[in-house]
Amino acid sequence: MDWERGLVSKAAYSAPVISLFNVQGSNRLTFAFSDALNPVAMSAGVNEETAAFRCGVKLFFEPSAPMRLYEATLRLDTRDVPYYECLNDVQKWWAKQPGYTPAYVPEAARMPMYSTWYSFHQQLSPEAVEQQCLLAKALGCEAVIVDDGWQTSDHMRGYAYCGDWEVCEDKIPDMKAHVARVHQLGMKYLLWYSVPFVGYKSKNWSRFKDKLLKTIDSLQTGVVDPRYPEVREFIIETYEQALVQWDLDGFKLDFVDSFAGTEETVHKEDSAMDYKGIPEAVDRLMSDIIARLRAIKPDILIEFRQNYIGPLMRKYGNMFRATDCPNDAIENRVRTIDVRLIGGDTAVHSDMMMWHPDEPVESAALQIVNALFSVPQISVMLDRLPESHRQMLRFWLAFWREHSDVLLEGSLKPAHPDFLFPQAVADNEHKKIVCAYGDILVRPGGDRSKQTWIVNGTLNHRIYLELDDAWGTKKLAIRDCQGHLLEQTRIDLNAGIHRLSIPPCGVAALTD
């Protein structure tokens, strides 16, 4: 028996590679495979007899469509080099494959965005929207993704009357001005969709009955068969026509890891269907969406969930955020970083934070600094926070647009992930940045020259940092989670350990 955890990736879902590091973070094997699109399985556990890790890659254990030739590649890494290191390498040579190459990021994808889903779930209406609109601009968001509801009265939360994508007009009576008056705002407008799904009570599903890979009870819907030329055409014509109609700039493209067939369904031979396999099939929709969508509206934006964010989906979309993890900060850094290592230039978004207005602004601001480095989503109610919270999520969105171009574009290098990433360190030429998210010695590394932040992801009142070589003396200033200066001196910083007074979720500044 070997002790292992295994994984499936395909086309929609994950990502074909696993990195086996010790417990210095060092690179022991990294192994990926070339082809993103069929389902691959991959394995690395330990063997009772040997002590030794057994690793495979496993193919074609899921039936596909007939095919006379496949050639695929098997990338081992035994360097001894930090892991994140080679999940960079691994991610760069996703890339450089034939038909990997990644979709075009907009500006726009890499600020900070305002979502409905935690503040409002279904629960919409366009005065409510436009006024927290009003309030994440003048915070410093440039964006709102308009989530689930928008295309039903019902509040139960499932997805039966999915399918149809006509607006409720009960709670936006006309889509087309609510858009245009966000757009006054400053801001760009998003809308999910569940791409696969049309539900049991939707109109549409007459149509599509016949056409499904599979029915789910539990979220009374059904999930569409994309080997079918109508279903693709279906579902890209609903995104073209709202695009067009709307003004929207992007869509929240929800449940793309749905498509996925049942044994019966995936062994369908239809004349109706031009592919036999469902990953080709899935493909050729998600290529042709961005296409067509592209064609229109050059930046459009795309967002995907995490667990779709492998190699393929870079391509037909430009944005990937952390998979759902409310009031969670921890689950929120792991998250993001976890794509971060992956995601390449792609801009990577963290859940949607949000959290208990009566909480202590510090523990508030855990949320925000969990996730620096991600693109930030705010789903709280901002007239509902106290001026204290609305105050801290100011300072920290200012911080995070001023220092976008190491905290989301610099060199990532998160420390010990069988901690949770308890450091994580993001520089670039000019500066870094250092996040301390548990009780420790904090290591930002050499680069005496370049201007450093340490910040605060503790609920601490101190950081220990720790330098291996003498720093000079550097000028000091120490800020609290909501932007006031508590400290401004002058610091001589030899080598050994400082005691730094940041308070929780703090900055310090150490520049020259």
Given for the second form:
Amino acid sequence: MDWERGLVSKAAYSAPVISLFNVQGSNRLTFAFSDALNPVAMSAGVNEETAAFRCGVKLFFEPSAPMRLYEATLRLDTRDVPYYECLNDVQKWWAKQPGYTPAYVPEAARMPMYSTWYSFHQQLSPEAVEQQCLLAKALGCEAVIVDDGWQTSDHMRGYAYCGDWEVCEDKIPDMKAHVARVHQLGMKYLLWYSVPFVGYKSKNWSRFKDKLLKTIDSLQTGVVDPRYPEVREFIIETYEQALVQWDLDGFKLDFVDSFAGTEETVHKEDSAMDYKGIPEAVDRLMSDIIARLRAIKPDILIEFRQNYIGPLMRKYGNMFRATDCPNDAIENRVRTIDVRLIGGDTAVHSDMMMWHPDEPVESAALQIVNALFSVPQISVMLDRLPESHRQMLRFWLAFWREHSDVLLEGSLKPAHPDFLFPQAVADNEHKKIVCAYGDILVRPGGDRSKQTWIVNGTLNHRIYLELDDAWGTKKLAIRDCQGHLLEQTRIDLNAGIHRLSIPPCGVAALTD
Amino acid sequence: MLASELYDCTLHSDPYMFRLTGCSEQFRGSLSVSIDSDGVRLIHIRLESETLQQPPTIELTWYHPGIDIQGTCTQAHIDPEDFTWIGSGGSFPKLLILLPS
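Go ahead and give the structure of the form predicted together with the partner chain, now that the form predicted on its own is out.
Up next: the whole complex, starting with the chain shown before.
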């Protein structure tokens, strides 16, 4: 009896890799497949009789383009090294495959952003968005992502009115002027599109209703079939026109993972289609989108959402965001770290952070602290927050910007995936940042970097630190979650266990 | 022996036995192995046909001893299409289950 524990990956869904590890986080077997385009079913399930893992890679269980030759490589890594090193090596291996070179990541993709989704939902107005941008810029955000709602007067959620992509003039009478005003505030402007959706109530429904991969009644929308060149051209021209007419800086491209057919449509044959396989057509569409948009603006920002964060997606986009998890700091931690593990240099973003304005400020700070290893996206009405929350945001966004060189670009070591990463460390040659997310004994490793920040990502009022080697005498500065300096002293850090009185969501700096 | 088994191929690379199944007379498969500079094993799959056609479903399998393995890490997450939205209008989308990786 073999237990099947598997996943399916393809161009716009997941990634073909499985890592088996022990409770100390050491790799035991990490296997990855070179073909991230076609549907690949990977599995590693225990065989009851032998206690061995039956591992498998299944190919061509969905229709694909006809071929004479197919070549691919399975990579098996059994080295006794931390699991995250193996996964990082896998992403480097993928990035070297022909045709998988990741897209250029502009510096703007690595700066905090304000998102309208949880704060406005579909009830957008240019004046209100600009007001939030003014406040967000002062707190450290450098771009705004205007989400669903700009294209419809409907406030009922769902996607029935997607697919025409005409600005709703009742809400935003002059989009170009609105974008220009945001630019004057020093913010870049990204606009949301649900790439494959043509809603039941859109004008384009009649145009594309016979060129669909499927319909999703719960979302009131059809999913267009990219095997039709007419479909691809419509999508790309829509973005080109918006980019030029409104002087956008980027796009939040949603629901790319919905490009999936039904049993009926995957086998569809139509002379108007120029691709037989859906993955190849998605690849062509996404490749053409970024190529044509970059031809207009070389620094174009393209955000994708988790699930389509695999190695091929890195060549079509430069920002990967955690899947929606509103007001869920822990889930945001897990998702951002998951994406970071195979994300390489692509800018990994948090899900938009939101919380109740009546939260204790320490609880609100959990939202930021749990997603420190990703680019923060903030999505609360900033003028409706108490001043303590704004001060907390100001402090943590400033901390994040000061240390993004290590938080984003340092070597990331997330411990214990089996316990949802209760500790994560990022370091480079000059500094180290250690985050504790559980009531654990924090083990920061050595003192090579000489400057270490210990972040208390819990609601406890202390952290216990265990040092394998003596760090010597250090300057200690402890701040609370709003950045207030609580203690400044010197501390002898011998090998062993030390109690640091770091308040909830506060931070201690240990420097020479 | 089943007819289909005529076209299966195997590759021994200690301690593993890799088995490629599903190939046919029309689409023949082969396996080879190399080791990279880090000591990582690379299994190369090659499928060939004399005519242009869609390949059959194939599977590469092997067994790995379940020794000192307690966790699995993948990139499998919930589909946003599967979100269950509670109510309508101004309500928030709600995930009914939270799925760790």
